[in-house]
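A lone chain, given as structure tokens: the form predicted on its own.
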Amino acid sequence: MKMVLLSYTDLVLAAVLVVALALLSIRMKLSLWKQIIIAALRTTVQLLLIGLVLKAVFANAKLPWITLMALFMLLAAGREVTARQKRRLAGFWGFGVGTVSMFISSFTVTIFALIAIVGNTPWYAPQYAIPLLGMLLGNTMNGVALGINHLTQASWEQRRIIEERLILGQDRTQAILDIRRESVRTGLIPIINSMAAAGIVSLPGMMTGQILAGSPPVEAVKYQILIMFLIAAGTGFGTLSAVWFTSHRLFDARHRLRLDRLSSIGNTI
């Protein structure tokens, strides 16, 4: 079966139907109309530029190149975990707990899937290894973006609850740990919810890429039940050590509630 190519009159075709849903926006006084515009235009421009980022590494795979590519990615996306938060850790930390969860997870999930199941030569093969760490790192900053925030959040809102728990003797583990528990459901929820109506119903992204690209649907659904584990994997180790690591900054050593570590800023684009 022969790919269909796609021409820009194409793809304005369909940016028509996102400025339809603006307007709407604007009609139903929903104050989303600039959210949506702008989303719609840094996807437009970041999709074109890593287009010509990634066929300028395709064309010189090399472990140095790619590597710079992979941790760009990684702070991107740190970046938008930190910017997702309404109530985040100050400073440095902020940034540098959820960047580091997703290393941990999606570095190692990654590695793993590139040298024990694709298997490829070398390893390292720009064609598998960046989209593999890019589908991962998306999955999993949504859920430790909505780990974290859950967590902060209602910590704020708790602080009385958690810290009766510490004038009663309990430890900061045993204060937060319902709390935590309910953080770590929240940032798995959606991919739980991914897998559990794949096929039923919606078709995921990578097997639809790869069904109209012309691959057997079979083989197509074979790479997609790869990645829903592999993303369910990353999701939710990222998610683990980001809460963990998250609630641990809350108190200090003396096992006190320290809120003061928290500072509030708004959702961005």
Contents of the next structure:
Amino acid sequence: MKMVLLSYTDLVLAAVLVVALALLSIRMKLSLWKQIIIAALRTTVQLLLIGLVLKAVFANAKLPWITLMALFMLLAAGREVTARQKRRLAGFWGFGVGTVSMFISSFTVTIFALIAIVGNTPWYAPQYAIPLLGMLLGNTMNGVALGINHLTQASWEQRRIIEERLILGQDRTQAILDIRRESVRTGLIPIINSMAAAGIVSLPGMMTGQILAGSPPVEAVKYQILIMFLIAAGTGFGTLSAVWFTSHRLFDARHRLRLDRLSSIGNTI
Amino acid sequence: MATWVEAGTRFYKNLCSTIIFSVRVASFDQESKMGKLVVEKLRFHVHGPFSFTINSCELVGLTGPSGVGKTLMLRALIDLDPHEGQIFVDDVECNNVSAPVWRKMVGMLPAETQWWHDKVGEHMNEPRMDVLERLGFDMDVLDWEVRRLSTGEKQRLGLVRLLCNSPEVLLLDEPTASLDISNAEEVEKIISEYSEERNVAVLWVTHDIEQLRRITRRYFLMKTEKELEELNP
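I've shown you the form predicted on its own. Could you give me the structure of the form predicted in complex with the partner chain?
Everything in the complex follows now, all chains and molecules, and the chain you saw is the first one.
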């Protein structure tokens, strides 16, 4: 089977749909059209650029270059996580907590998968390393962002309950335990849903891509299962550690709730 | 991974609090337990410095215009807000014990109590049945749903919940504000008795001058955020 190559006209046709959505949102006064257009432009520019970058990195498969690219992806993911918080930790913490958690989970899981499962030589071969890390980061980012956002938001709303629990002599772990559990759950629901719905409701993107490119479906499916498991693990560990770090930062050594460590800057894209 | 770290930290903290707590209890046994509150040069936010002493078995009022910082002072005393200066319960200084241990020693009843589980009983560890009865509740109150409680019921049950910790000092923020007169008087009696039985110092925030006359021999008037005047009702 030969792959159908897309022309730029094909892409423009798809873009018309996005523009239609933006126009509809103006008409319905959703004040979303700017965000839709900016996000669509970002997708176009970023993906075109990454196409060029991948071409260069594939041609020049040296570990330092791949590391540099991986770090760049991590920092960009960190920025996205920070930008999606309604109330984020003030100062460097807001960026640091999400980024460090994603580093711990995504990088560990990717390296584990590359060495122990894929077993390519060299293990960092960019054709595998970069897409794997990209998929992991993208999903972990969602989990981390949802988890932290729920944690800070719920702590803000339920501050009187948290403080009452502290007043009654509970320590900071007990006082925020329920909120913390709920935050981890919030972060993990998307990946649990997509694992549960995979194959029945949705055909996951990577598998679809491989099939479109001409791979035998069974081989594509095996890869997809692998990716699903890696994403679940990465998102889980990432969300757990992000929620743990953030909730730790919400209290001081004397077990006081320190909401003054949150700054409230609205959502940006 | 985080859960393991968490479990480890919690175990360590519990161990520390237990040790501190046991040491503290042991020292009290030797000198007979008192429950005197000594505050020295307490500053919090823009307030203070305030210094005062409440003896064990003594019930002292605190009053002043709304928004002057009475509740903030209780929050500082219970170490819920950052503060400077020293606070002692007998010879134990606030910073020498862990915050949860301190908050169990110095019990505070907020003006509006909060409830987070579904049932009343889930919030209490071995509540005193005699107190429940005197405040007009049966045993089955423990199965009541929290969302159906009235403000007054929450306030009375909040007191019962607080006493489960057997605090050695009581800080009460308008504990009878939403109670009818008979319940208010019962609360006054319960607290006076508790204070005498357990040698407990009580700081009672109220706007009710009649109540101050009934239950205290002296009270503090917080005139401004810097001035605390001692008066007799």
